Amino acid sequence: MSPQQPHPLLFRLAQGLLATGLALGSARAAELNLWVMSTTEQQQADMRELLKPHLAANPALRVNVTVLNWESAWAKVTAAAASGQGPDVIELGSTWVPAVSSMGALESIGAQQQRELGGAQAFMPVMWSTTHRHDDPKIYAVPWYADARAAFYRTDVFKKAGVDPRDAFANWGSFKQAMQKINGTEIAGKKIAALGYPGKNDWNVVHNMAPWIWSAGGDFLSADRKRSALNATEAVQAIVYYTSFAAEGLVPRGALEKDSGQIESGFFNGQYAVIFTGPWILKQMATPKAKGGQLETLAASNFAIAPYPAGLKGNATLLSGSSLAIMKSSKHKAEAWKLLSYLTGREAQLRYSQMSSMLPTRLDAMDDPQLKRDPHVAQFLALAKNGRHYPSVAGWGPLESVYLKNLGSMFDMVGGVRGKYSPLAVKQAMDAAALEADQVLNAAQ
């Protein structure tokens, strides 16, 4: 044996603790972080379903699942993408997107890679315009899933009233006569309000207001993008509108004190006759309450859902949802991308949908004949056909939260807390809401 060559037993070591390295290397690379929101009502237990098919086909792999809650998660998104100590793959609300990739903290979705999903057009268009900012047209996520706003309405009560829901929710006029027939129809000796939503309590307050906003042919900003549009005579319009329901006392005072979770256990309890609504509740309504769910209420057995009525331009929904996205201080861009890929391909997709009824996003999961046995799911669908989203610009976020708390403010007004409630008094605090967000705009510019 030379001196340059290795003692056998060195040379096995070395082998030995080599191959360790690899094998520790392999399983630190196939050990993922994904974020996701708490959408389903277990969802730890229904994401560790999800992920069954890509770890049986990736048996190195390991996904290590955090749940976030919608109400704290964008601090905790926007912490982890101002610190590069986020996960590798993280679920981002459909408003989210272009904030976060603005601050630098997401991986670009590749032309190569979006060929492998199928491309823009495998996908809604409307979610597809949430995954970039507009005026960058580098992709940063990947759509995942979507949800629709409707009505939800108590058929039995309707027919106690004696008003025909196609002549209800036909349009704006029509549907306040509908509301004010309604309201105090008794039901079991119980007297039920015509319609429940909440007030400034609820992080929902735009997305409450966006399809009424919309469907009078208002927005939220002008059409450069770079000016609030929430004075706008038509968007005035539709908040008096919204608002008016509670000034009139067809939506109890109590419930402007509710969250939108509240209003939804309200309708649940027969306490309103309609709510306005996304596809999340039909599971709680197809469920027994052993389980959890709603499925003995008269509720859940005397329900229907109705479009928006219509306003003078049309009658709107909100399409929203979340989108997938790989942070760039992930260390597995390549286990990231496939996991990525996995869960917002067609058959997760659908799956996804069975557990937690959201929409899915792909336009081939969407034609599934089975998901569209259940009625109230294709309603779904089809209404989010209608669907509108809001302006994909960088300062959203913070934009939102100027939204949310001059439009929150309103309910303060019909209650006779902030001033005396009148259409002149909603344009005025419009105009000074519309000041704030112009600063926010301009700050984001």
Given for the second form:
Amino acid sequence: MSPQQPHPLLFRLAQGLLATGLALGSARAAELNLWVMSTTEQQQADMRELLKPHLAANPALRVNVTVLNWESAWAKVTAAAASGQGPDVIELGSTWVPAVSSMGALESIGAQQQRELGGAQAFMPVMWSTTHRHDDPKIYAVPWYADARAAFYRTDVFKKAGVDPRDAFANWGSFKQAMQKINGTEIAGKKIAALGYPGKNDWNVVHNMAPWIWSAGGDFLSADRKRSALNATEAVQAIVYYTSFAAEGLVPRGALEKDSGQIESGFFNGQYAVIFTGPWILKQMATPKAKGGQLETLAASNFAIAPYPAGLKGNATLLSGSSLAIMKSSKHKAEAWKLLSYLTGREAQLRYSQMSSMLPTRLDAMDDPQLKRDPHVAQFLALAKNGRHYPSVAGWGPLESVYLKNLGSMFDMVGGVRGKYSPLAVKQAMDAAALEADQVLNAAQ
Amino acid sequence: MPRAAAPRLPRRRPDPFPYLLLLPALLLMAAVNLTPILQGFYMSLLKLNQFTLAQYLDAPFVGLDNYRRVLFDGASPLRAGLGLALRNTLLYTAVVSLSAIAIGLGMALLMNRDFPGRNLARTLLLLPWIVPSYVVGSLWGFMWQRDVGIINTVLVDWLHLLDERPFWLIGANSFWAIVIPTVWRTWPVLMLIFLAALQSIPEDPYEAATLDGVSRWQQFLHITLPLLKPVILIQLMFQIIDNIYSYNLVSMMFGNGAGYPGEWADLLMPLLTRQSFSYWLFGQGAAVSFVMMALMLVFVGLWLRAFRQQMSDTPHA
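Could you switch over to the form predicted in complex with its partner chain, since the one displayed so far is the form predicted alone?
Below is the entire complex, every chain and molecule, led by the chain shown above.
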């Protein structure tokens, strides 16, 4: 039996349907999925606002924004990377890019695309260094926003205690003396503790210690990035110095079971004269209490910002932040690239900086006069120049977990509930931490 | 007189119909339970880490190497702190299981008496059990806080039992910070089970014992306890399994930061989950899960062998 010829009418009908389908398909809105972290108070609404100009310029585009919490984001990001079922554009913490790219989940950003953005020289060098692994020249993400860390201190407390902040934050010796002098100063009938920092129940333990370790000349990995350097003399000196504030009662013992958010609340409530944190609390201190801010607090009207006091090798701060990347699984890579380049462009970075108090990563945005009009933001922009970041290795994630656990455990010792705190005990604990870190590095080979 | 041999009934062929009815459920159970177990076992034979995770089941096959690493290689990062977690888990299991059973039994005996408002009291006492374990972890995490937690407020400020506010969430006290909420949440359901068992015990032996002048305590020891033994034994086995696999409470109470509760509150399951996921050693993590499952099977087998007779007796036997 010969194959049946299609009926001419049916053939025409099919042709017509196909043509209509193709026409509809080309006019149909491209739909992109974008995953971002919860960085502002109203991330979803802020993203809608931020995307408005791009959507107006691309009426056929739809962007579905999913907001992830920082705490649970890592598990979701790795699941998306492993399964290939992720969004088109994804925000990645600056320490995550090497790991996720090593899983083969990210589309590399080509030379032409980089040129469109102005190339590496258009961005803060430290932030650009986080967009690729040290052993892989391919770029996998574009820096979106940055944050540096600095001291927030109570000007009224310093004044009452007779301490000049310029001397206090000059170096490690003068900082310790200033904290001793300030500790217990009474403000509005309430004694204030000199310094507040969290103990082990916090994500920021490593980030909190990093500037001190770098300022002492220490680091987290050896120069060849193959071994841990946490037990090197300089790093141990920094850890001893940092933990000594709690051991000497300059940080209240109760702070040691708190997390960073609770320590920041303690600063707003007048519990601590100094805390080290990032620019994100500026927004809180400029927002009225009725809108969930801290504007009316004594801290909000009596604070200033200072850099970390200098150690033997100068003063460094941790410069971290987020980048945007395109996932390999994206079916709309051209649209995804347009969205990514819009969000990492000058205007969007400036707008997002106003929304979140984070810093832009583009140098032309950092130079914006309007941004610098806020003296606190201007200070952070200046501090960012001394910023450093962790080694850009694929295995940083597991390594940070080891460091988080072991550095966090120091606070049990400082709190007097585990062994006796001494520089020797800290050194021994860091030897054990370095050994565990080396085992994790070896296991990842 | 010799007994007449009973007529042998013709052997009936088993009716396939009930088995056919069971088949969909069996297939579903196999799909839901067996597939992940087999997949997990296969994962334990693979080099599954951050670099190979995207390949998933196509990751390099390494045979029993993951088992060798977790059992015999002291340098395996997965084993860091395993000894302490094992010690804590055994102590935690013993203290929680025995305390929860003792309190549950004691409260069941009280609730078995007649008093006004008994039904309301039973309902109220069940409340801790209704609270999900992750909520229990979060709530008690707040309550144990040194400066603002209600526990130190009661112990130090109200009752003046302690001079100084102790830490509960760091140091050796953290062991009690996980034991007490677990017991608090567990005993009500045991009370309910023991109460049901108590109510199935007939009155006759107690009436006879009372007539013979046997004291209430002797009645408890020689009548109640032996008759409850099968229920107690099976509940003890369930408690041991539950507590060895305990995860939620520790994870919720110490989930921030590295999720490391310190050397006194780290249990086996939180440790294995934390280390296999944060160090991205998924193959080794799967291997250690199978080692634990095998050990648990041996334990349950030995338990059943030792107590099979007692556990098959009913309380009113």
